[in-house]
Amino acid sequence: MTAIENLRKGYRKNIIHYLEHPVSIAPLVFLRIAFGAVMFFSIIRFILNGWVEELYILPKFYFPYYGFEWVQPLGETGMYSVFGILGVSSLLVMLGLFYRVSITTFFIIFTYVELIDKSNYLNHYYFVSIISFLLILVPAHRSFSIDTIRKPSLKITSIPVWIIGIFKLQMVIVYLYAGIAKLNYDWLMEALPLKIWLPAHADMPVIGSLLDELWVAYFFSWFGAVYDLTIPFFLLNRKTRSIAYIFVIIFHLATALFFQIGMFPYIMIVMTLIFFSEGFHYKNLSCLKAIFKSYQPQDDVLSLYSIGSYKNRILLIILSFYFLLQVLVPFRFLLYPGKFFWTEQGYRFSWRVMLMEKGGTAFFYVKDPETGKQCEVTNCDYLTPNQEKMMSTQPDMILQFAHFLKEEYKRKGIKDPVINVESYVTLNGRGSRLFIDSNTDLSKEEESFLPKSWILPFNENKPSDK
């Protein structure tokens, strides 16, 4: 055996030493009780706010995600049912009670849910469905669990620290990538958008004042940019990690208070907590040890998930492809031209959190090719308003209810209509233009996920068009 050979054998032993040294599973058994008391509270709040209905029951018309085109409502009584479910099985992932199955249903419910209708699309929505997947692979519930007192064999104290790293290697990812997104001159150098939001909010006691000012607008922007290329760092340090926590808790509770986007601060302030150590997440478990101090827990670990296993090397295997996708995904934009904010070809499922301010408006007509008549589409007659609001300013969703309007006229007698839009866009308050080509027929375009031609480019000079 060869020097070169000795040493790659070393580094291996020694990789797969350090991933399957023991460590607490406390971290791993809080973040189960947390996701599922979160989740829980969530899917409440969802229902009784009528978003069920408004958003899964009310629409006409839906906008799947290309290739998941079969997936569809199921109806009033399905729907609530199916967030009854995702309601009652959050409550079990906490409890601890038929774990396995609980985290599957949730995750594949859960992600049901988000594929019928990507007007819907929000970044914590798919943090929510990975981390669920996440969760799908881990013994999350060998301990401070109703499974473990159905089964007190399944206890355990100790987990291979690969276990939980990989939890904490996708929040690097999230964090990190949030931060490379804002690397953009919008976001640095003209503090865009937040110097337009931020005024909105002048009239808030105390700090009202300070919202209008230029300068708070650029120190958000700067904060925010060096906050999420940094923090995972000082989380992952033992000497910085009680600080850093007190940032992520100011973070995300000031985008709570000044944006409207739902759970996802008060989902990252619990996941977060994974980085720190088994003895504080023991102190915060302590008031259920009364419940479960009675059963012995098995200690050979290393033999449940040795990495030497067929069936853990299996689910190494699947993680690595799944963060090698984690990774590559994001990036995917720099195979399509133009102006990435302005086209948005590869902007979903990329940590991109509110960076741009985008609004529109799309006029759709339908001509008969036959007779040369042509009228104009009432949008609000098929869309809600928050789908018309999204659809206005996203290639794909403008593809998708153009091929809708054609069938729609179809049946009403009009044998190959021709569908063209005639939509207005404005970026980042730069002025109202152009922004698909409108002498395009798209009804006889097809989506795919080669660059549309069809998206006119964005030109940074150019005076309003409308």
Given for the second form:
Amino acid sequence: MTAIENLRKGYRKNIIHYLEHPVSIAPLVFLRIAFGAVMFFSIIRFILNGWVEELYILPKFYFPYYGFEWVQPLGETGMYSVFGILGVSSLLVMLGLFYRVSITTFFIIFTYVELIDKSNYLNHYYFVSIISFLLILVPAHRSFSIDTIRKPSLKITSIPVWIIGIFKLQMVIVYLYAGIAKLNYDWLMEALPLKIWLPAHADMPVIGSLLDELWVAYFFSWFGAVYDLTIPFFLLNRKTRSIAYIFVIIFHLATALFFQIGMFPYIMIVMTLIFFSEGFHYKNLSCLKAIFKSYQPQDDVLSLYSIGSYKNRILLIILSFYFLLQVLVPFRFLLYPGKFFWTEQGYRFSWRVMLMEKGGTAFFYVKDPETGKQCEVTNCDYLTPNQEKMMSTQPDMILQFAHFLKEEYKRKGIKDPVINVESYVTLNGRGSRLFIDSNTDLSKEEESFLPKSWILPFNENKPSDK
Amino acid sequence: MRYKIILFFLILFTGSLIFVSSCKKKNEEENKPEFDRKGMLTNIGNNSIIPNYEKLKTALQELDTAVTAFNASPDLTNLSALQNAFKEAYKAWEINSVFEFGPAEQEMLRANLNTFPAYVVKIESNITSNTYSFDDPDNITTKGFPAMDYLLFGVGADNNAILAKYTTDTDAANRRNYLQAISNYIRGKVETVNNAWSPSGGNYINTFINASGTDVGSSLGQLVNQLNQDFEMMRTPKIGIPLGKQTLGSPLPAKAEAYYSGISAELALTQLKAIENIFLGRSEAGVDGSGLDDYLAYLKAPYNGGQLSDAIKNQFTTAITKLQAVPDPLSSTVQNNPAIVDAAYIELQKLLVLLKTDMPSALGVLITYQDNDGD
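Alternative state: the form predicted together with its partner chain, after the form predicted alone:
All chains and molecules follow, beginning with the one already shown.
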């Protein structure tokens, strides 16, 4: 064995040694409880807002993801049952009862619901999906849980450090990519879209009049970019952590105040606590100690979580692949030509939050090639207002709707309908202009990961050719 | 270390601010006056919505008087007076159609008063049986202005034949009752809404003025949403469908609004002008006050190298001119001269894009209640 091989082996051993280094299970337990609680609250809120009906029962047509066209909603009883299961499983996750089963159920059902209709895509739903996936892989139920009361032998006090590490890494990825996404001309140099959004709140008490000022929009834009790019490092550093967390709270509460982004700020505020020390979490959990103490006489005995090296290796492969995807997927947009915010090819699943103001109107025309006659479609006959809004600015959804119309008009008796769309889109307050080539017969175009040639280029200075 | 991070942020922000402001040309003027959103709502509410509802209420009172007079002595003079009163009331309604939020939304005014085309068979069976309830959802197409349009203009070939239906016909008495019942129904609905707006009644005007945010439930949000909805409900059912836009170009003249009285184009024009008035903040008396155009101008929303507010104003003018060129009855025009209707339709479409896409985007108004993390 050469010296280099020896060194390499030692190096690898050191990394593995570091990853296996035992730490307290407390932060992980906190994450489980917090995640379950926030999810339970979110699900209840979703149901009470009437969104189950509005988003998953009433629509006549859904926009499934490419490759997931088989994912369909289950009707009224079905969808309410699905949300019932989500509520119960999130509660079980929080309590740590039948943990692996309940978190797996939650992940599958939640992801199923999100796959039904991409008009409901939100970055934080994606975030919830992947966090619940990661939670399946870890023993978050093996302390302060009903499972450990049921089966005291499950109880452990320590886990290898990588288990906390994967959640921190995931958070770092979210923040960094959200920051990188802000490094574009409109955001930094034009303060767009904040320049449009902030003055809309000019009637707010105290700060209202400030929001009308141009420099405030620039300040918020730059603050947001710098915040996203630096906050993970300040959170990782023990010395700066607590002050950084104050910034986390301020930042996310500010976004909650200005934008209609639902649970996202609160989920991030809670989840960011994973960066805090084991001591911090242990202290917080100690209020639960009283409940669990009587059941767990061996509380002070240190026991380490360990799984066989065979299972470890599988986990390592899964996680390496997972994080590779996490790092690469947001950059897939580089493979597509054209102005990215305009074409939105490769936009989703990349932590692009509140980055642009986009609005559109799409007129669909169905032509009978045999007679040359055409008719105009009333979108709202088939789509909810939210679906119509989302569809109007996103090419893949325009194509899906065109295909739906093709089938619809075939049933109405047109043998081979030609589907054209005349759509106008405004991006970041620049006047609306033609978005899709209105001569393209969308009924003949197929969805794929290849660039869509029928998206017209965004011309910065050219006025719309109406 | 804590101070270091604060210092880091501070230096970065001030640095970036100085950088940005030095990059920017200094033509962004200082101390621009703030736009008074509440003032705009006050203007639209007090000078447009309330007086227009009052005007509609008066027109409906006159219609009701004409109905009573006609029913008391059904003759040609009273019929013609009633027909005129009806046309005036219908026009007054078109002006108020856009205010479908708050009290009007609660009464579902637009659906209850103006779902067309009227379902003639059901109207006739209601008259014959003389038992019906307008609150029954099945009766949505047997009441309101479209039903009255049929009853006053469509039951006979000319006014003599129409009159006979109210005098010598076997169901004459029932028909007179039905006419009165519709008049009462329309009046009742509008007076409920009118009272709800009035400061001495439900005082919704106060709610309207004070909901001065930009969220979906705000008055601005509702105004923008309803302006668009009302516009689309004018463009498609009143012009597009009769023109055959949804039936491969085959016109459907009988689907026109006010098919029997034949004032469809005039009604659509009235409605378009009413929407323009809201956009301009023009009062019922015709005074141009604070409106959405002023708000857009204040925000300096750009369009094609110019101002969005000007673009929309000009497009309103163009669309109104083109619609004015469409002669009534629309049901004949869509068959004899579809090109002239199509020309108006195209301009309406251009206007729709501006109102539905550019305006809400520039105002930062949300259209749906759902969570939203970017567009």
